[in-house]
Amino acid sequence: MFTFDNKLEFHNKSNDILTVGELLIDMISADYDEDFESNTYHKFFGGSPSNIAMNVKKLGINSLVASSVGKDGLGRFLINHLEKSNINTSCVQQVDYATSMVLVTKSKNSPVPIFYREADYHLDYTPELADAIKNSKIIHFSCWPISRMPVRDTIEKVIVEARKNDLLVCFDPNYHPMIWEKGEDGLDYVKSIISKVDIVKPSEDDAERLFGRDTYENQIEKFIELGAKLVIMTLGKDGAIVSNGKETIKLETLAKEVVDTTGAGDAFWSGFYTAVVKGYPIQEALKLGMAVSAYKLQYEGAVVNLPTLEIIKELYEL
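As in the form predicted on its own, what structure would this chain adopt when taken alone?
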């Protein structure tokens, strides 16, 4: 069981976190606009697992990305961004499909996405990916790669190998019916994955899409019943609620200014991961996750120029 006052113990590995899943383009509207009336969109590096890999590198730990992009200009743009951040791209595969893209409205609430998917779900299980798992401490993935074949098979192999090598396995259950094949809603499959992981971090919207409307406490209990060992439910301006199945704690938001919510959940994950790798107890790591998220909210785009975790700790007086 994850005890809030305890630190997590990791084997001595060369890489801290391996994120597996989507690497894509975020096209974000220049204006706050829920109805897609804006005529101007700006191109950003995107994809939740890849955002986390970029963030944690800036915060002060090592990361690797396993993903697939198209053999096109957008794919090259994404790879260049990773390389400029000194992230090893040996597990980024270039495939004969167009680089995936999400069209997003800039928002102070939950951004409204439209998904255009091709290359992201063609990630193969390669010897390079197998080596990356063996040399990492944490594995992270989201609903995107489990929502389509053939990458779903890859993720299932990744989970098995991660368990063999005693990695911390973490899952972002960011379920959205629009990313699944027509005729498959994916709900049962997502729920089956929860029993195979250690930590899940749903947003309140994710939980509602998975289980329907309910209280936060009941939603958390549903994740615990499905086998999650630690559930972190982020609640936007209302902070977060966290449970290990025995004890539940509430975290207040640290955000004072909100410019764009895109990537706020990824920023939380990034702060939390960096903190536990650096040896902070879980409860302190959760607070640092809130601080990194608050810092990101001040800027547009999913990936911003984060300072080190130690500087963020000072800024938010933690």
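Positions refer to the first chain, counted from 1. Predicted model only: the values in this text are computed from it and were never measured. Throughout, rigid core stands for the largest set of C-alpha atoms superposing within 1.5 Å between the two forms. Compared with the form predicted in complex with a further copy of the same chain:
- Relative to the superposed core, Phe44 shifts its CA atom by 2 Å or more between these two forms.
- Once the cores line up, the CA of Glu284 ends up less than 2 angstroms apart between these two forms.
- Core-superposed comparison between these two forms: the Cα of Met27 travels 2 Å or more.
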Contents of the next structure:
2 protein chains.
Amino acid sequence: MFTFDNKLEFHNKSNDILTVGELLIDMISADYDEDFESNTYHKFFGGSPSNIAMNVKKLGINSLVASSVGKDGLGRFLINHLEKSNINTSCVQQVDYATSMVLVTKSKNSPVPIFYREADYHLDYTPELADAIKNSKIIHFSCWPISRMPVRDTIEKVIVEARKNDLLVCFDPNYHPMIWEKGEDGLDYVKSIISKVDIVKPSEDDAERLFGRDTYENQIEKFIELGAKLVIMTLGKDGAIVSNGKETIKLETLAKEVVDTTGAGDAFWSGFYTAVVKGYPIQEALKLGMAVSAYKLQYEGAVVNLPTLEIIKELYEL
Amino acid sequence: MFTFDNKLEFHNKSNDILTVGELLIDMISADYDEDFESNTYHKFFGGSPSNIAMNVKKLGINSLVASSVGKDGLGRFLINHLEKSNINTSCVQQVDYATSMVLVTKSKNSPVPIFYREADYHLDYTPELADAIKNSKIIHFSCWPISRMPVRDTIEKVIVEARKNDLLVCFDPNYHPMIWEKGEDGLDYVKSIISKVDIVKPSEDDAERLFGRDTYENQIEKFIELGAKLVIMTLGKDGAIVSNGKETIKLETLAKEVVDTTGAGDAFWSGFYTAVVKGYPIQEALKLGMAVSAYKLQYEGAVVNLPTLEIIKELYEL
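Return the form predicted in complex with a further copy of the same chain of this protein as a structure block, the form predicted on its own having already been given.
All chains and molecules follow, beginning with the one already shown.
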């Protein structure tokens, strides 16, 4: 199924991609700052699942988001932002916890965020969510919703339902101990999830956190051995290496100008998803993912004003 | 002991007052806003126990703070702020949770804060804290640290140790369901704590949340019946009513100009504590509490640049 010149086959469904997980506020210091000395912070819409949902909509396919926010002003702000972006919010739950927030400094080095996780990990498995799975072609989630109870239970049910309905199941193994439940070593659990999904897209750092330091080839092999059917390992300016366990291909970056790397990984996922839904073979879809990522890198912000996939294809002469 | 013309007797201790509880960031919208529509927020030092500790220091007695913050930039900011205010931070613990934060809008109506409680309720009962109790005359805490486990256990140990060492035990019964552990009705627990303390200072709203709507006299009687030895019920612009169960006195407000009510209650506590430590009879100490509160009301902010108690006494001709 995952040979590089194959197209992925999907059942006829009303929705293309369903992303599940964190919807939150990024509260970012106004000034460059290494240790939260700044007194002024700006609030931004945040959360990779929604960013992907908004991206693919611009690129030309349908999307749905399943997330949970608080019954508070910040939750209303996030829902309004999605609605203004024409994203259906019927699967966004409002729960009795504060809307989750990540406080970050604008930093020239590696900023260390402070996580305030509340509503985001209280996503329930509702009849609406079950219906959304049945009506979708692809399901996407990251380590955020598997890092805590009770949303972890929801994701496990989501995976079972997605398998039953023959969805493509994609997982961003962005493991980090900082988001994980205190006192639990998340590594084994992340590995158990890799065995249940089709596609994973680790960065070099993700792989190192999961498996320790090793060569790219060995790291990819470890994901394949765990059961992933397609491993897309991103290497920053060195592009990406992709393996289906039998063949491995190398993708060069298409970026010429890099203004801001925030959201580049989600832009890749977005381009790739849009392309596979539109019927491009896997190898072409991977290149279109690289192109959307390169386009995003030219602009500041996690979600930029992407053109359609067809225009991106022309711009990058693919 | 709590007759109005009595002085309170204290053992000779190196520290006057130990405040225990929440130390946190107040993140306040830059603009007036009712529903977190603002995008810009300013970070402020926050937490009533520390505000009281800083106030009494300015008024002329010693203080110590027992609180827990995260091992993060916000925790370092809070500790630095205390140190700059010459507060001993040996009882401030740094724990493996994010520094607690309250997000608030600048509002002309009643703002509804969003609470991000993490580090603040992980205060441990340490040997340093036990020593601080032994070396203090007064202990003060509010509903924050009794509203969640595990810090609730710490407070229970603090009360036992304080009783053993003959401290004056003072409690701010500022009960609010929003800060309370989910799924638990905090009312019974707050009432059980009132039975273990000497002095409580409820506002009208606090009393109503605890006991339902009733006359001032009846509300005060309920606190006395539970076991409080002195009840100071604050009535905003109408001053306060104080009862020791036998006598009741009325205190008029001394405020002429009201710029900002934030921290007015803590200013009252601070003036009262400083006065009883300095040997003023209870009735005079209550008036000095009203005077410090009136002084604070003239200025913006929870902690203002208070003069010594002696200067306040002269200013208000007491």
